[in-house]
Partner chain sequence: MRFTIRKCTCIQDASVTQVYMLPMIPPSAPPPIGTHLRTADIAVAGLVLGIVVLAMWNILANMSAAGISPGFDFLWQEAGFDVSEALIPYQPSDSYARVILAGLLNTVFLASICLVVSTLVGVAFGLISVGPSPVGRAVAMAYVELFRNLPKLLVLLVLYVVAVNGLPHVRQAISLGPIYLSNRSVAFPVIIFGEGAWIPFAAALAVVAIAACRKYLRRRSAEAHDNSRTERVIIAAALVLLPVLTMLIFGVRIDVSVPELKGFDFSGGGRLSTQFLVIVMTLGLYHGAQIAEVVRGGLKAIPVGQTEAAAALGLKRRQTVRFVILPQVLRLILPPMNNQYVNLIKNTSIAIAVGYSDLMSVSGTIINQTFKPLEMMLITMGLYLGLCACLTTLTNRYHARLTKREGR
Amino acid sequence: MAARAGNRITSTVREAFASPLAAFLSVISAVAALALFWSAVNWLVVGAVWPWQAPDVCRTSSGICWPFLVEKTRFILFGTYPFALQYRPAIVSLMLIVLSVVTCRRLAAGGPAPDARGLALVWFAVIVVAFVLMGGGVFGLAEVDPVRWNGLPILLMLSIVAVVLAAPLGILLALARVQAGYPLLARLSAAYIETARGVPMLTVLFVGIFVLPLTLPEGTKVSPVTATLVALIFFHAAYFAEDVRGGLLGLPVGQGEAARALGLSYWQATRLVILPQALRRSLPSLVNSTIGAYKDTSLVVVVGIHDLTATARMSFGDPVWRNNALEAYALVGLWFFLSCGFLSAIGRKLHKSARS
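For the form predicted alone, what structure does this chain take on its own?
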């Protein structure tokens, strides 16, 4: 193993200096990497103000202010949710994270596919429990106005629930758009997809917040979180639909013909033969759309919903900590880096298992 590692290092060095241009670029990259590494070490360690030091020292230090993170991390995570009740958003965040990780790892394991019906029931139960815990008002839980649902739980609820519900809707839209025998259905699906993809996401959010309640019966109230969630589901479904349609169009025509020759109905052929192959072909695009949908959820701040980035900005609004924006955004950036990196790793495993 040591010999193999040595050969790999030697091969990498030879490739890095294979030509004068390659050598020049390798040296420049190494110098830039060392400079960034030293800047990070200086900020995190050398010039850092540690939690046991006085917060006033942060004003003259060039490093990270740990006292700020000690005091404000809880606010960044849960925002203005009542302090004494913050165990509830903590439970919601933990449930959604654990279930997402378990689901992704099971899908990427490469073994037998998980029971779709059982998985859907678990997700439905978790989503219901999440909304009950956050809102309260039942089972003796104190009621909390949705306006105070802030930070990490609202980010997870909006992004995960939107993706979970938008994906099957997108599959149905994709199947409808490729129906040559039903041109009206195909055109209606195409019109919806192209309209949703041609409208900015902010416009869809404003429609969900301000127009959707007007279409409901008089006296019906819809919370901003619910309206935003509906808007996100129908918006992202259009992008998922195009990803799946690409996979469907890439399949040989003989796959459907063979399924029909075996006596399978349309839905049986689609579920057992066509769709699994189309989804495998669409994996890179689907993973990319999922990560994009997850990150784009931060735009909900423009309609008054305070997600993780908004609570981070609120945390250094305190005059005492007005110079610590970097620490707040570094914490948020670390979360997005780790979560998006996990999704990318799962996507690579899925793609690798699909090709094998």
Contents of the next structure:
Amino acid sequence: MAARAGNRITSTVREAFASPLAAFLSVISAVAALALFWSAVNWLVVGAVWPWQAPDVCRTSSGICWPFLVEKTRFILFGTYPFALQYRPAIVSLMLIVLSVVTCRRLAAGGPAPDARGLALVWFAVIVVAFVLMGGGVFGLAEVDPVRWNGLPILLMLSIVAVVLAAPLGILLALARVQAGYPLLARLSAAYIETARGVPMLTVLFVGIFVLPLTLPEGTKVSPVTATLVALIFFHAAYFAEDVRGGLLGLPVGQGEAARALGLSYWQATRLVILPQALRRSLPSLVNSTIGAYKDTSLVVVVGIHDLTATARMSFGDPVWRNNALEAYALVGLWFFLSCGFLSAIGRKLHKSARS
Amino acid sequence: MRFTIRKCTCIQDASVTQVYMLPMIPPSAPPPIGTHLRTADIAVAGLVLGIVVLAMWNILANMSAAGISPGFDFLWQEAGFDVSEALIPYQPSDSYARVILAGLLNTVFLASICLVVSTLVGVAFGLISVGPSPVGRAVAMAYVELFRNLPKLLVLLVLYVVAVNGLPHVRQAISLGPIYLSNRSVAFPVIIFGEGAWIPFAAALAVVAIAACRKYLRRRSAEAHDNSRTERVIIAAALVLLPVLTMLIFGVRIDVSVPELKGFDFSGGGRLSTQFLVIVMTLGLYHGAQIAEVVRGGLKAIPVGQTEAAAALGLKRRQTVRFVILPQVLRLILPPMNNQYVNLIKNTSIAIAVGYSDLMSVSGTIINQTFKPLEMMLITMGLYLGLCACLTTLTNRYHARLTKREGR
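Form predicted together with the partner chain, following the form predicted alone:
Then the entire complex follows, led off by the chain already shown.
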């Protein structure tokens, strides 16, 4: 065992210096990697101020300030949500995370979303419960203004709910776009998809915040959270539609024709024959789009919604903690790295099963 | 001699490329209208139209209730706010139309610099990730993995904090010769041309035009040769000598403006704000990681047999890359690269988060001032759409040329 590991190391070293170019690249990369590693060690270990030390020490040290994280982690997670009621966003976050993980693992396990109807019902229930728990005002729960829905729960609600609701809309758009017999429908859908994909997400968010309330009858009030959510749903749907269309176009025409020849109606053929196959084909790129949508949700800070990135930015606004921006951002970065890493792993697994 | 080995242009290593190749579905031509429209089709279109009309009706009602009249007249009113940096002369007393133009130019400038930087970073890491060094491969993989899993806004904010806290104040600016780096900006000397500067520029332009014309005519004629080496030397020499000669003959003055510390800031010279540099770094690294994956996918998709066949034909390493590998890789990666570039143009809008006056942040300010969200968003979205469409048209044309060449 040890000998084999030793062999591998020797062969790797030999490969690293096999030619002048290889040696040059190896040395440069090794130096860069070591320099980065050394500064990371310096920040995390050598200069670190440990949680049990006094916060004042942070001012003179160059490393990570654990007292800051001890003090502010709860604020970064839940923001200005009433302190005594923070169990509610905690439950909402936990619920959404658990359900997302379960759904992803089921998808990765294979088959076209086993028990899709049950899962959809659970999702619907959880989304409703999430909004009720966050907002309160019923069942004796104290009411909380949406402006105070901050941090992790709002990030999860906006990203997960938007993705979950954008998916069916995207499927409908994709189906509409490939209808050769309905030219008006196909053109409308194509025009919508191409427009949404050709503009930055921020412009769509601005439309949601500023224009959407204007399009409703006079006197109707829309909270910024709802407006943003609607904008995100319509924006992501265009991207999902293109992914699904990729799967639809990859399907042999015979599949649909055979289903219709068997006497299935259009919707039956689509639901039972076309979509299960097309969706399985497009799952890898759907996962890719989902990761992008999840990461981009952090842009909602521009329209005044305080998600995880925004609460991190607020957490070091306090003059006492002015120099602790990196700690706050590191926490957020770690969260994104882990959650996106999980999604990427699911994507890789799907990709493998799609190929075999 | 041109070598094109036509057989194996299929994508071999699907695991690498497929994720990036999938989004580029050919835009299928829409079905023809007219022969026989179905009732259902008309009904759905009518429904959409109805919703749009209803929305417009509500917008008009809401606006008149708020005492605002819709329309684009506001574009000619005085803007009254300043932008942090503009490529065209701009004062707060100029019109809204002009400030939108300034923002658009900033976006175009920012996007083109980011495009170059991210391509350089991406190609470098893409090459390293298929290169001979295992250490380099590991580092390239780690880089790609890191930036694929972080939101670009977070990267931007971290780099901004590091730049503002890490770089010295203006008065203690780091100086690299005549270049000064501080936490507010980087100031550098620029060349200022005196009167009549258009003459040498025109001369240079004429040389380029003549060379382009020759090349075009050559391509249209039967034998398709590239310019010979002597010809290239002549063109390069003309490009340098003609402007210099005309400059001497007409006595055009050239001055160099060097930045100097005056009071609280630098005056003279050119400057790029920290915000600008931080956005370029963010998008360069962020899209660099994705372009590295595209390049790696393209390189992996070329079968080893191609290199071996080229070697068997007696081609040198350089010739193999130039005539066999590069044409195939280029054709393969151009569509996903276009995707990346379009995303990059759209992503320059995150500049609003650090206060660089690009199109997005300018239009945000205008909305707050005039409360014309519908008009402003139509303009902004239209401009972004136009920019992306221009780029896509260019790459499509180039792609068509590449495929045509191969087909011959």
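Under this definition, the rigid core comprises the largest set of C-alpha atoms superposing within 1.5 Å between the forms. Here the structure is a predicted model, which is why all the values come from computation and not from measurement. Residue numbers count along the first chain shown, from 1.
- Once both forms are overlaid on the rigid core, the distance between the two CA positions of Phe24 between the two forms is 2 angstroms or more.
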